[in-house]
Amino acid sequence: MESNRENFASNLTAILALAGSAIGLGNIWRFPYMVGEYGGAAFIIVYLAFSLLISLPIMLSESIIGRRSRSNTFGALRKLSKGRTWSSLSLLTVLSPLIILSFYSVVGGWSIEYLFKAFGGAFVNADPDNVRAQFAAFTSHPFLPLVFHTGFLLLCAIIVILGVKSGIEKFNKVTMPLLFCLIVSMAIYSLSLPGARAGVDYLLKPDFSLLTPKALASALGQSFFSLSLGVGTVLTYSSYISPKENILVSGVGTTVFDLLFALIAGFAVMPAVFAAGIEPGAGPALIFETVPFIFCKMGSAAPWISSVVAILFFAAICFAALSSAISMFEVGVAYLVEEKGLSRRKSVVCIFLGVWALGALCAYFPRLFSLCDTLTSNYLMMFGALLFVVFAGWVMKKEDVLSEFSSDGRYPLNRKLSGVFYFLLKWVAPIAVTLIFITNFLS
């Protein structure tokens, strides 16, 4: 089985794939809102610190487990622990990304519908009430949300069924650079708008009084959500990284890509929101109920401008959603292929049907949508992150962890750096995740 396993072609393609998994809708709508809600630049400082000191070690622990085992999340813990307890617990990390994918694909379907609307000029000369009415009419339609949810999942299935090299790798090699170009173009245009300064202040004006325990928990939770930690996507993708590649470079490169994209996305969305005189909102509503009105304001003098910018924006949304969704899809597929002996094609079909059914319910029952979101974001992701970091820090041998960290000595590390990394992985990260988990449970 292992000899036939595909690998990413290089460290760069591995970073692009991992960045594709990390960069998603959360970077575009969730991060900018939370920055303004919890202290502006103060939140960004905490977010950066948590990402580098806690999330990065957790990400590297997943990478170490994945590449060391050359297996899916269930098989990885079974192989490296030689027992059933850890592998049984890891089944939750197989289930968790599929639950996320079920409601994520609903929002992904919305992004495809809005890309079509942008091509059709639906936002030209529309007022705020009209834009909100369009969103309400679409989400309450008897079958359109289901159609686009299905279409989004089909795109994911087609990419995943092609395999690691021909599907996942090629998709991310094309879309990741394009996605960055799109979001940078949006940020430049957004910052040039009259009144954009208020949006910049919203993002960067520090207010340390807003850094409550809830804000700290939200900062770490956003870092987890953004980097796709605790759901097996990093572990699964890392199992496709060649032993010859530098896993530290892959982890740091992915984290930097994700942080940079989140910051740029903030400057693409919030200055435009304030320039249009719109109050920023949380969640997908910011994208689908308020942002389209911005395009109308942009095109008041030349309607074609609003159409072009809207197309670019929703194309970026679609690419970001797909790149994250295929990584979650692959977790389940890898499990079925390697643990149940199914072909990749049959595994894709099984995952598609299961996710489609739950997603179809989420599309029409908002409470179920919210329940799945809360369950995964606040509990299952935290549990998975704690599981992986404790496994790497306390179950695996220290020499095996550091050997994988240095790629079996191919990239020898400073002794102090290795010591700092192991201390963060063994002590700091587990304690931090436990505290945040308790905070989420009590809040």
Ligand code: PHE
Given for the second form:
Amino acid sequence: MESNRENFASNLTAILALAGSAIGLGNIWRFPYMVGEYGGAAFIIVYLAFSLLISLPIMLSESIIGRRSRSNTFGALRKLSKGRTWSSLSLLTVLSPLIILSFYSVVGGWSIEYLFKAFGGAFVNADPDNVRAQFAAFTSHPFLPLVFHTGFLLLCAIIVILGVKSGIEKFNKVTMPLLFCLIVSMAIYSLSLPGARAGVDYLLKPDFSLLTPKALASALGQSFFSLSLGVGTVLTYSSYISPKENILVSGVGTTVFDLLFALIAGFAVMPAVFAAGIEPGAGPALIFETVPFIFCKMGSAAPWISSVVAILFFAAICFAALSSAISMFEVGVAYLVEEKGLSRRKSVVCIFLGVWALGALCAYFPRLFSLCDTLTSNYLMMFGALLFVVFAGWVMKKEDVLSEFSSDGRYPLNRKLSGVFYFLLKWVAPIAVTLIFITNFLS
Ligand code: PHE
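Could you present the same protein in the form predicted together with ligand PHE, rather than the form predicted alone shown above?
And the full complex, kicking off with our chain again.
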């Protein structure tokens, strides 16, 4: 089985795939809003500190477990521990990305529909009420959300069926640079609009009084969601990184790209929202109800600009959503192929059917949609992150962890750096995640 496993061609393509998983709807619809809500620059500082001190060690733990075992999530914990307790617990982390994928695919479907709308010039000169009505009409339509959810999931299935190299790696290699260019051009455009200043202030003005325990819990939750931690995607993708590559570089590279993208997305969205005189909000409403107002406003000057910008924006959302969705899909497929002996094709069909059914329900029952969202982001991801970091810090031998961290001595590490890393992994990250877990339970 192991000899059949594919590897990413290089560390750069591994970073692009990991960044593809990390950069997604979370960066565009949640991060900019959270920054504004929870204290601007003050929140950004906390977010940066959490990402480097807590999320990065967790990401590296997942990478170490994945690459050492060269297995799917369940197989990894089975191979690296005695008994079945750890691998049985890891089954939850096989399930949670599939739950996320079900509602994520519904939103992915909306973004495809909006891309079509943008091509059809639907936002040119439409008034704000009309844009809101378009969203309400679409989401309550008897079958359109289902059609687009099916289309989005089919696209994921096709990419995943093609395999790690010809599907996942190729897709990310093309779309990630493109996505970066799209979002940077959107940010430049957005910052050039009259009245953009208020959006920059919203993002950057520091207000330390807004850093409540809830804000801290949200910062860590968002950092996990954004970096795709605790659901086995990093573990599974890392199991495809060659033993010759430096996983410290891929972990740090992915974290930096994700942070950078979130900040640029903030500058692409918020200045334009303020320039159009709209109240900022979070969640799907920001992308599908609020942002399209901006395109309407622009349309009065030059309709074609409005259409082009709308097309670029929704194309960026589609790519970002797809590259994240395929990483969640792959977790389930790797499990079925390696643990249940199914072919890749059959595994893709099984995952498709399960996720499609739950997603179809989420598309029509908003309460189920938000239940799946809260269950995964507040509890299952935290549980998974704790599981992986405790496994690396307390179950695996320290020599094995550090040897994998240095790629078996190929990239010798400074003793101080490995000491700091091991301390963060063994003590700081598990304690911090437990505290946030408790805060989430209590609030
Ligand atoms: N990181 C993705 C985003 O920011 C979401 C995601 C979560 C992807 C979990 C994979 C696994 O949108």
